[in-house]
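First, one chain by itself in structure tokens, the form predicted on its own.
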Amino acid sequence: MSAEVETSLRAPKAYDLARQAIAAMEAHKVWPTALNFELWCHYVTAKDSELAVEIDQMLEAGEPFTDAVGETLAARFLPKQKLSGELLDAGEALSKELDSVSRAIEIARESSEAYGQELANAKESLAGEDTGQIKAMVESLTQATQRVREENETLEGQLADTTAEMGRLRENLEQARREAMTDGLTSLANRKAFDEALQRACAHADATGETLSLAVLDIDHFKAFNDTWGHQTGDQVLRYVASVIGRAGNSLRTAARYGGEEFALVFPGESAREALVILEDIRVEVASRVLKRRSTNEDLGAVTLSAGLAERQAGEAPAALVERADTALYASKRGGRNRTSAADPIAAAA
């Protein structure tokens, strides 16, 4: 939150602002999750802020305030939500610096050893020659090099400790990077990781001419399920569906939680026909299982998935590919749900 909002929520009128936020959320049918509460506290406290203006525009347009919308707004306007992206950028820059320093240390060590060896070789080559003055000079340089080498041994010990610390720091940064790129609820790649993976896949496809396909998947009637059983049970369903989708991921494919109850799969090097087989396996597996509520063991019934699939056209931008996959997903919803639709008629026929 901004300093203004932070100060307001620690003032005597804080409870009134909190009640206003809850009332506004209820009026617009927004779930009172922690993230949404923070967004709407910001909305009622700073009505002239960019976030408030964005929310007002959405409300005027009649757009629903979904979990995905909340996550997107938080990433744009809430400082602590921006931290993960900033941490990734800083971590990558620092990692490059660490590589550069480590290499510079290694080059300096190799240069010192090579210099000492060259002097030693020069001394040997002058043995037996009547070049006393030159030999004396080389001897002096050799002794100086020996002293430098001894000093360098001490320095190398210190540098070894520094290098080890660098390694530990790099491990910590990599762990932070993994966490920042992972959805906390489902353990799939998060939206940022998905965006980066799709960018890389499109660039690789442009460079190699390989095929690339993208699928977006959405849990059918998930809002009604949450209304009936509550968010905790809804989270249980999200984790189950994510586990099925996640098994389709591998070192090349990226399985991600795109936002809310929506997921995505990137298929580098695979056509829509090939991806369609995998999507149908996922859809059938999810629909075939009768879920139970962990706390009471009640039958929850089965959930189903709708999916949209698009094969990338030559030179197509990532956003355009996502839009075509989304359009195919909406076709699945309109067609009765629990099905996969493809943007490409040939793949749809298959």
Ligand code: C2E
Second form
Amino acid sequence: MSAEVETSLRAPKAYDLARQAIAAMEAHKVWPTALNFELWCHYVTAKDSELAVEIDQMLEAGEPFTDAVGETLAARFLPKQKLSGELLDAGEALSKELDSVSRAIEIARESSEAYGQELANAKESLAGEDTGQIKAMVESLTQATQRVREENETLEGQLADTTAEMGRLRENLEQARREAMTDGLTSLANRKAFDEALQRACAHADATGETLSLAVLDIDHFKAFNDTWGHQTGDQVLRYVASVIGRAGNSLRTAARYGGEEFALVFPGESAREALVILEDIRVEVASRVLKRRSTNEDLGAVTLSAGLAERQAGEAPAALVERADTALYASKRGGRNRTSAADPIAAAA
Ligand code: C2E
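Having looked at the form predicted on its own, could you now put up the form predicted in complex with this ligand?
All chains and molecules follow, beginning with the one already shown.
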């Protein structure tokens, strides 16, 4: 690529992204289809995403990145049919922007190839040492340089527009992605986010040999509470319980609303014994708070929680871990509620 083309492409972030994606594709001999380009743009922007981790594992295993592989990954990680309307619109617009960046890069590549050809012709003409030929060659070179400069200016303008548009679209996508993973009532992670977090935590535990615990918590007699005080008050109680459980969440632990009045906490790297301490704090805090009906200031009494806890066994599937935590939860319910039971006998003894 000529120095002028290179300079004109340097600044915009969109080009940086496209350039990194293309460099990675080139390095791994990935055929430059629009789909592959989109996947590799995801790869270079989110190096710790599930998609990137999967690509890295493939590359480490020496598997070739064929078009079929690209299509399978796109079907799994870019599942448009599952996205909300807003996300879909933003995704389509983003992919148009990516197409436009690809086209702009293609124009630059063609220009620089043509320019390179002009230079090669000039070099040949110079060998002739004919004054007329040299003059014609200088003329032709000047025109070619001018053409490349003009095309680069156009390209620079296009890329700057595209960068701004892509930034906006990426923000929309990020916002829509966050909303798609959040429970609207409680602002905790939703079921989908929980499933993904647990899957990730299990994969991490498999890779590192670290322990991992899971708790499921359920508000006792919530249906009766709803029937007595109404759904609006019921919703506020859900928000209250969620706020207490949410405070136990952090960058590692995921606190989620698992279903109607059921919540879950994923504890990566923590044993059932450690998780039990956190769960007991939550249970005691919730049970000790006397709630008020906002409209009348009546005492609603306290709500209580039953919890089930399971520490992951080596290689255990996420669904099996959930099932064991659920069984422990039902043991708490059967045992009189307002308690935590552990599937693991050592933690139960603790
Ligand atoms: P919210 O009503 O939006 O309140 C958000 C936070 O503001 C509460 O978090 C609390 O820190 C504070 N706050 C609101 N009202 C009061 C108040 O009258 N006195 C005090 N000291 N602080 C107040 P928190 O406690 O984690 O509650 C989260 C959500 O749970 C609340 O959202 C509300 O929807 C529900 N909630 C909490 N306590 C009650 C209650 O006693 N009755 C009802 N109906 N809902 C409650």
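Residue numbers count along the first chain shown, from 1. Only the largest set of C-alpha atoms that superpose within 1.5 Å between the two forms is called the rigid core. This structure is a prediction, so every number in the text was calculated from the model and none was measured.
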Legend entry - Post core alignment: R312 C-alpha displaced by 2 Å or more between these two forms: no
